[in-house]
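Single chain ahead, written as structure tokens, the form predicted on its own.
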Amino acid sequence: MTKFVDLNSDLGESFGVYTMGMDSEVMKYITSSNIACGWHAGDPLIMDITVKEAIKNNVAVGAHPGYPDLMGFGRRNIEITPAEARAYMLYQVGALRAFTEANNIKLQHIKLHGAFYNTTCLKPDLADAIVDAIAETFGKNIILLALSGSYILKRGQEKGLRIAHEVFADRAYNTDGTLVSRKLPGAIIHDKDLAIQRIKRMVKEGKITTIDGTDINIKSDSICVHGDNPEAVSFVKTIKENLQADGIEIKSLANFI
């Protein structure tokens, strides 16, 4: 039986005259893009340019809303209410969807960013508000992309949303399936060969070895890869080539979710 997996990357993170990432290069190797919506990164012109670049490379487009935190790149936690979580998501996804419609393509998915992503994976009240708003506003054809096995995905499935389980190429895992904090040693996997071995095992066997050496089950519909420097772009290319060499087909989420 053929295995399918999506390769996604966070893009459109430049702002004004400041350039971040190597979007045009990483677009060559991925199947889905998560485009910043202007709150943690990006701006209207960057959003439009990035959508056009995705179309040019036959890459599916997703909205990547974050906290209103340009200074902290959306990685600082902010205490918010469910009503605020709902409004933050709707405001940003609505902005990105305007650009997909202006460019005559459909918005494939929604993936929250940074601290917004992490918090809604853990706090049911925020997750419920996000999921309910997605179902009511954007319909059940849009895909919710979030941390594999997280509460927000379970809630999304209960509401009838299309859901996609995300795994990370270069991050260590805790035994509960959450990511090891970037502040802790061993959180980032720098050995590319090890990272590729772990990815293959996640896709083919549905297993990952956690930071304490325990094997846990994990579902991998989409692999998050980063391409913010030449070395990282090379890594993305290597990941794709290794997966394909193992008979794993690389497709955007809408083609198999």
The other form holds:
Number of protein chains: 4
Amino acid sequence: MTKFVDLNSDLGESFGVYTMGMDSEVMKYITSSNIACGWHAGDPLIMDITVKEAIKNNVAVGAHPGYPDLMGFGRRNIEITPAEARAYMLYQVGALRAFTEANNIKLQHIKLHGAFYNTTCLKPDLADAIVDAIAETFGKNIILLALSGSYILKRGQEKGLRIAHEVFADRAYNTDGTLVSRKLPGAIIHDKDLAIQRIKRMVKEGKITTIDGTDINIKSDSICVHGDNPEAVSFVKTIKENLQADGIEIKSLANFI
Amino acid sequence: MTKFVDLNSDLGESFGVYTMGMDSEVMKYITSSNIACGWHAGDPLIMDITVKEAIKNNVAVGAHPGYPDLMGFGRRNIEITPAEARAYMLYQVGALRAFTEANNIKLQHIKLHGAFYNTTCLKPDLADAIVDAIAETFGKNIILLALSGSYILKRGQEKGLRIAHEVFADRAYNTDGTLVSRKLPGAIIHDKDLAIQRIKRMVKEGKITTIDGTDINIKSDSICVHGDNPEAVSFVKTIKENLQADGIEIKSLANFI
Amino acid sequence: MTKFVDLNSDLGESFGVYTMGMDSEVMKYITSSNIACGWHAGDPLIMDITVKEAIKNNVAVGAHPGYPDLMGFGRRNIEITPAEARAYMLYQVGALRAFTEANNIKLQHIKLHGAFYNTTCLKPDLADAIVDAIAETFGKNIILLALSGSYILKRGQEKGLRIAHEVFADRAYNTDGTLVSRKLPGAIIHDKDLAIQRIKRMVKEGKITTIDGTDINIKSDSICVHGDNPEAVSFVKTIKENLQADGIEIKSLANFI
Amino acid sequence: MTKFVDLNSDLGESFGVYTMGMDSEVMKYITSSNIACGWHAGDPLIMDITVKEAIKNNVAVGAHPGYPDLMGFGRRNIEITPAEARAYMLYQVGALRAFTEANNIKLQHIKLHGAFYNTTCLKPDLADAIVDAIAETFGKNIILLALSGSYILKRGQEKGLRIAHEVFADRAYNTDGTLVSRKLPGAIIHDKDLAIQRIKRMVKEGKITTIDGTDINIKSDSICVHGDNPEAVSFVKTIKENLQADGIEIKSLANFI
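The structure above corresponds to the form predicted on its own; please provide the structure of the form predicted together with a further copy of the same chain.
Now the complete complex, all chains and molecules, led by this one.
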């Protein structure tokens, strides 16, 4: 049986005159883009340009809403209520969808950003508010991309959403399937060969070795990759080639979820 | 032949803990609401609440995008390019539409706010960018509400949009159909009886007396009214009663445009 | 021996066209104002106007810096680093001080706002960063006003700052001297007579009965009062009259700290 | 008689995770820095870091306030009132000065940014508001750096401010001493040898050839240079060496104004 996996990357993170990311380079290798929606990064012009660039590269488009914190790039936790989580998500996804429609494509998925992602994947009250709002507003065709095995995906499945499990090439895992905090030693996998082995095992066997050495089951519909610098882009290319050489087909989520 | 007219008001202009406008009061009398989209006023929670309140009051919902200038309430002109005009409009209308969809209603119309309205109604390059983006993105069912007789409406009509001509109850007009600047004497009609006479004549005869005393033709699909204070709300009630007593039917734009 | 106490209130919380608070009313009764610095509330025009109004009412001026969160009014916690705490405080206090200097008065004190206050009063790493930056920048003449008995005041005293202990008229206390969270029952003292008794006892005896019924020692250099609505303003007047009738002199911090 | 000139550059224009400019490179050659104050660019952490870097490189520090328009980098005109011009300048300069004081140096000068500079240098009502506020607040020791020969400098001189005339290495001039708009052909001097000749003539002879070929008088206390990219930085080095080789001493404004 052929295995499929999607490669996703956060794009459209420039803002005004500020440039971030090598979007047009990394677009050559990925299958799905998470486009910033103007709160933690991105602005309306950048969103429009990035959607156009994704289309040109045959990359599927997702919305990537974040906290209202441009100064902190959406990485700092802000204490928000479920009503705020719902409204902040709706606002940003709606805004991005105007650009997918203006450019005649469908919005494929929603992936929350940074601290918004970390918090809502795991906190039931926020996760429920997000999932319910997606189901009511954007319908059951849109895909929710979130931390593999997380609460928010269980809730999404219950509500009839299409869901996709995201894994990370360069991050260590705890035995409960969460990521090891970046503040702890060993959180980042610097050895690229090891990272590729781990990805392949996640995709093919559905297993990952956690930071304490035990093996856990993990679902991997999409691998998060980065395009911040030439080395990162080159690593994406390597990942892709390794997976393909191993008989794994790389395609965007909507094709197999 | 029965005459129809819509009564529209700018709503949802609160922000965070800041309250503005007597939305729930003025909603009793109007037929269309222009809901702020978070840039010059409004925030995601306010947008959601205001859409719900409009539904409860059987008031149609429009998007009311403005300049990125909360500190100036979108009233100060900012020099923007056509690409920015397009993208800023798309972003905000898309954001608001997420809330109309979350609440199971259709977005009826788009009306730009403040300096964004004043500038884009009259400047062809900005107006074209706005109209084309509406046509491509939100389709030909949505109504563009703008200054009666303005360039942007001509362009809208050419592009097949549904268009609605807006008139102002309390403002003096120049002979070219533009509003007399608020900075000039006589710009505001303070005499309420006179204002009502003028509205009735605009709706029934399609005529208005300009500031220099000549009569011009004017189309009036919708009358802009205000709900900032008890006196303003009471004046909206008076306008409505006077129009109805005169056999004019008050209904929302989508019913007759 | 005569007892002194200061009455402080958060002012200048309007923003752009949005009005908040009855500043000119509450200014008649208080001795110190905490003026918002444009991040959680306030803007440069409001800051200038509020400083002028304070001078006219013989009210001392303090800076009231908050988190960068206008949408949440600075009440939501944001995870920040000590370096950010330092820089955010310096920025806002510096900005406000330009207006005290433009209007020829001295900045009397600094009081952090909302979640910035709650977090920095108690977390040593943030508190140290704030205190050290005040000492290095604004010198040892400026007064740090913070939660009575809190860590940040101990640090301030060690560093040679002038410090002032703040108490709350309408809040219940825990036995460790912190405020009972607003989310818990009994957090707010609604009985105004009781509130006044409690204030008098804090000022005269240095004691307060905590939520579990025990008495603790508490220092009270300044009482936080509110001017949000007519009832609140009237309560400030009542507090002032009661304290004065009891022989307590109401004067601004710089006169007795 | 020895001629003096200052080399100034806009620095501290990064924001949050976004990097802009090669500040640490260009600092090696310039004598004065204009540090962004958080409105059009910069944030409190960046301001603190940039002041420290300036000190390390023996570069004088000025405040560089701009319009409240991060998305447009302060380059788009916004219609503001004199009261807003005054308050926006005070706010930002006050904020930056907190960082010069925290780092034990004096603020040398104020130079407005982008559209705020272009508009206020020439419009008397805005210029007067700015100059008067500087004089009242920051005293007569601070230097106002603005377009050579502009109205704002005349006003500054009348009010007793120290003033400095700024010239541009790479820009064409109109016969009234204003810069040729960037939208017009010939606005930018691309020929670097010509640019250097023009600078030398401005500094040594006080003359410049305008775009229509006539010579006008021009005062040049400071030359605006750029550090956006390696080529720009290298050009700054070349300018400096050429001026020094010609016997012109490069030093910061406070040393000779």
